[in-house]
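Take a look at this one chain, the form predicted on its own, written out in structure tokens.
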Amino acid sequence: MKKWTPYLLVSPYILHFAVFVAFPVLFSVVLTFHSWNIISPMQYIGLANYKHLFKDRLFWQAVWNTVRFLLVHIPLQLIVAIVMAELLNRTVRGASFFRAAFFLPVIVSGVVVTILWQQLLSFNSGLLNRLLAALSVPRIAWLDDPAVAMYSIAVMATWKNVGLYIILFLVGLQSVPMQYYEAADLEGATNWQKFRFITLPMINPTIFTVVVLSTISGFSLFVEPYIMTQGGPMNTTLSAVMYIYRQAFQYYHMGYSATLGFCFALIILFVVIIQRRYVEQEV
């Protein structure tokens, strides 16, 4: 009977692991290669729905939006999650009421967050075209304009997201020795290159991590241009996630969803692997 023991104990995650992860990505990979629409039995058609994804301008259209997405909202929340995070490093009054503050709009849902922030941005009634209009400045559209609306939703992403990336990168400040400062302090180094050559490569894993989680995050961008823009104006919201919902779920093009699912999971994949070359290593 003890022989079996360990493997009655890790048998829940090995039936969970079967049911919920391993049999879904098989399903998957054997549903791009079929027709189904859930009512109808699939129907083998080879390679024809990888032949429709090369041609599928607008898919392409939407994996360029999710680029654009994430080449603001990156580099915006490394800087201010690194910037936070250092201020509170430091001996400040209300250090713990500024953390749980920072902290929370990761806490609140998606979609109230969401809701908010497209009151705060709407044309005629939001708050910020409202000071715009105040000051005697023209409005912005900033949800209906194509050239803006992205960059918007980035903004406020950013903004509901940055508050976890301060605590790791709180948590990786407070792990560097003191000893470096001093050191430092002794040899008459600056503020900027005590930050240069002492704190930044001291944080390389956590900011190698954040960029990752920041990366994985961005890539499932759905909720906030889903209730924000509809993936609108004119397609530049639409982010490839959200794609991949329509043709499952409005359209019922389940083989070519999964196709979908299974080459944007390769592109993800390819975009961390350049990201662990040349972000984790000596800054």
Second form
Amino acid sequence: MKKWTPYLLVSPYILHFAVFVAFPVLFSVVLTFHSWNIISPMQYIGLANYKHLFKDRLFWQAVWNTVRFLLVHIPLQLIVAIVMAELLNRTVRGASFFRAAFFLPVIVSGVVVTILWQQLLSFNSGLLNRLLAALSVPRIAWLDDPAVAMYSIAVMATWKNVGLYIILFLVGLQSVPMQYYEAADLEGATNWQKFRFITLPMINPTIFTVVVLSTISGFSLFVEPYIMTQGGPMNTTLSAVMYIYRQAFQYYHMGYSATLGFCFALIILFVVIIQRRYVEQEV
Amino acid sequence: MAEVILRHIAKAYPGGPKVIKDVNIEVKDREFVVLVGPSGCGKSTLLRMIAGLEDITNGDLLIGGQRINDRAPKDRDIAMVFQNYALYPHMTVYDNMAFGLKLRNMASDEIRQRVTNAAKILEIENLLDRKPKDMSGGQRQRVAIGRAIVRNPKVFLFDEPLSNLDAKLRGQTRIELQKLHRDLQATMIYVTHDQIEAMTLGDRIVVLRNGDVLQYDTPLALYNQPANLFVAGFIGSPPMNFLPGRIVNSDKKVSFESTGGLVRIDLSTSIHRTALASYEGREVTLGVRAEHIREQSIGLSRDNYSAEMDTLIDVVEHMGSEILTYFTIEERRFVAKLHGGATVTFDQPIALFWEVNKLHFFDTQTEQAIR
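For the form predicted in complex with the partner chain instead of the form predicted on its own, what are the coordinates?
The next block holds the full complex; its first chain is the one shown before.
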């Protein structure tokens, strides 16, 4: 083997990493100190982008909107995924069918799912409001009421993604040795006590993984509000990523957009560190 | 009273054959009974049926005189020590031991007292704050026993609890388990595949094969009067030597003749001669334990040993106090446990004697002992 053979073997990855990861990250850091609209040359403006960011109320509203989305999306996702995984973990007839069925939305295109849900949640012709009307319950403006719109999107996003987390929890549940439950049976534990004192602590690593994955995917919320509400009503469904996208590709504020992206990445990192501490201690 | 009675107990999985067939066992109050047998004989299944972790297909299971077939495991007042200990990895030793008591809403002072007492008995007081991953196999083993003790159950069940320990620790823990049984005065049922564990621990031993009880008796009875060929071969280390042959009755003298004709043993002084006489001409299997083959006849009266037999030694294992001497008769490997001072040399002829009254005979067809 020649001396350079190992380098040759890892070169495709290094090349990919350099072009698609390292360069964009470094370039975006450089961009945060510049003003650039793609066409004109970059102009160094020091910390002006950062100063502007702290005064930009719409950005902070978008961050808050995203947090509101996460506050519903993550617990809902966790609870639904754990409960469904528990049910699917039992040896019931058709378990394989249900496992596949629940995973299906994950592999369907986000745009398709979003359009489908837009129809379902439509104020006048949506299936959900028709059902409410049939029950003589007043219709709800699922996507037009500022107090409701973001939560409707959160439920939809949960439906779309929960299949993946069900699979993760199923794997977690199946890795808990049967003997722990048998020992608990002899100790006199009820089903709930077995779940609370054995299952939950034993699937703690999976819970952490799911919380982090859904936090990161939740923070990158874009397709759903972009198609369903375009950030409205009254910017209540404007997500942080959507705002960054607008700054970059509608207003061509590339430098400012990079600053927003950089700052937002730090916020995500901070949240994940907090989650890690909390989940590891409490669950 | 915590006697355990298994009456016509059977177990079959849906669509499958019976894995436990008509088992009848009575375990007396405070008795230590060992279920022993090779892998797949049904011993663990039987224990799990007593625990309530497996359904009973047929028969009655009684603990303390009450039929408990349909009672949930928690309502049977039993505790079980699992093969892999089943200690909850996220709990400390204290929490592991206190878990069952907490579930029963016992007062925390009482819990503390019970856990501390059990920890004292098992000498694990200094481990109470540790988690299972920070302990050795032997320490985990003690915690698993401690978890059973704190509940103060009627019956203790052990499912191969020593199988994950090394040989030295296994020996030590065996002694401690005996002591524990004496101190707790509890009924214990213990599963193992290791016949040495069974012999050293059990007041009585149940030998199982393919879901059948082959013999249920005291360790010495199993050793000295095995009911069948399987028990004879399974109990004892080194295992019993076997030699097929037939009973010959000539000139009113009953004798055994091996199939190849190399061995002929006069049985006219045997305590089993009457029973053996009725087997004339039929195929039997002779069984002899390694220690009942001797290199000299000192200490044996002429009536008690057969005519000497010359053989060539294949392998010699010096164990210190004894010598395991291997030789071949009619293509069957034999082992004799000779005194440590005996002069035995590899590949040298030696005269060996068989103690006639210590020989066992089995019907080759039914495998049952002839007595």
